[in-house]
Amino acid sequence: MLAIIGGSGLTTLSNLDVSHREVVRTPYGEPSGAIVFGEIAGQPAMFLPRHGYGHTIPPHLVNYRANLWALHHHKASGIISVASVGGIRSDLQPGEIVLPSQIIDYTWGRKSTYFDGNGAPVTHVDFTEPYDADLRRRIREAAATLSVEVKEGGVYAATQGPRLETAAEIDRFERDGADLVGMTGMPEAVLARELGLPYAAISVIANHAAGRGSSANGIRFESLEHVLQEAMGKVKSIIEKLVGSPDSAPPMGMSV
């Protein structure tokens, strides 16, 4: 069963057919909000908001560990994290999805693992690739088949917020090979990859980043929810049909 990660521009998934909530207790405290399972297109699925029912969590208090780890407990076979962003290369446009390949993690402070205290051994976990190949070819797919445009890769900045950027880091994070920059993408994927889960994000272009296009003297928020909201029934569209059309799903990983 996948499960979907929505945040800022999809706090609720309008085309799952509820079946039940239910509120998850973690060894690492409470995630988000209560986990919503129900069918999508005749397909099990579940969905947990990244900032709360009410949009209420900044991206630096988000309990990134508790999300997860309740996904896991519940058996996702994969997650598929949504999220909205700024672009930076010159070629992203507000409106515009991407599916990014790299992350390059600016956050601070975060709790980013499961191997740590209580006696837990030093474990290190490959994350050469952050993002499932499979997980990422399936949702290129099913938006094929609709005739949605996706933006194959790109390397996605992670930020701690919930400030936004400044023109000079912005610059900065082009210098170092960034394309699109927001502020959810760590330590969740690490933590997916820790628990063996299958992860993949789909990014959708909020507006031009700071000191680019048009927000070259400022970003101007009036303009967002018109983006987002257009590009986000797109969204709900190709996730409609990934789960709509199962596939076989890597077994799962590792018990915390």
Contents of the next structure:
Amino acid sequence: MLAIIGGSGLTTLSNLDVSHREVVRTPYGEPSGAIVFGEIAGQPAMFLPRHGYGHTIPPHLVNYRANLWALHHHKASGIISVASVGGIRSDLQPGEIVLPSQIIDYTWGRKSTYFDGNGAPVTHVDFTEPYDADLRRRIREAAATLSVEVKEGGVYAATQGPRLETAAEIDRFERDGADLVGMTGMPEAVLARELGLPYAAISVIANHAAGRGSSANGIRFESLEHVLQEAMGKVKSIIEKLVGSPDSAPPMGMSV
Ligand code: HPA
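Starting from the form predicted alone, produce the coordinates for the form predicted in complex with ligand HPA.
In what comes next, the whole complex appears, and the chain from above leads the way.
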């Protein structure tokens, strides 16, 4: 069963036919909210809003370890993470959808591993390719079936937040090779990897990054709210197609 983690602009999944909700207690504390279970297009799925149902948990205070642990505990077969981001690369316009392929982690002080000296053997997970190739392919194929344009690949710069970046920081990220910037991509991706959960991200460009394009003199999200909402509508339809497509169903006779 796929799990969807929703970010800003996707705090509920209206196409999820809800069967029940469950508050999960974890060894790492409270997840951002109850996990919602149900069906999308006839297939089981679960949903968790990263910032809580009231959108009250800022990126640096999200309990990423509890969130991923809870989804793993409930037998998620993979995670699709949805988040809004700022576009650094000049061709990335507000409202566009990007499937990032790489990450640079600029966050600090977040609890970013399950192997933190609690008696577990020292473990160094491979993170060469942070996103799962098969899940990314399925997102691409679902989008193609719907004729929804998604941009394939890009380097995601994960920042600490909650403040936005300075123009010089964005210049630096670009020199480093980053194409988009967001505050929640890490440690979510690496915790999924530590748990062995396939993980892929759908990034929606909410704004030009600081100092770029329409954000040359500051970032004003309000004026772009409708663009974000329209793009999130497309993301919901991609998720519906992906979860509901026969490809994502387990082979006949196989139990999950
Ligand atoms: N920077 C960081 N995170 C973001 C941005 C941004 O410009 N837009 C949406 N999330």
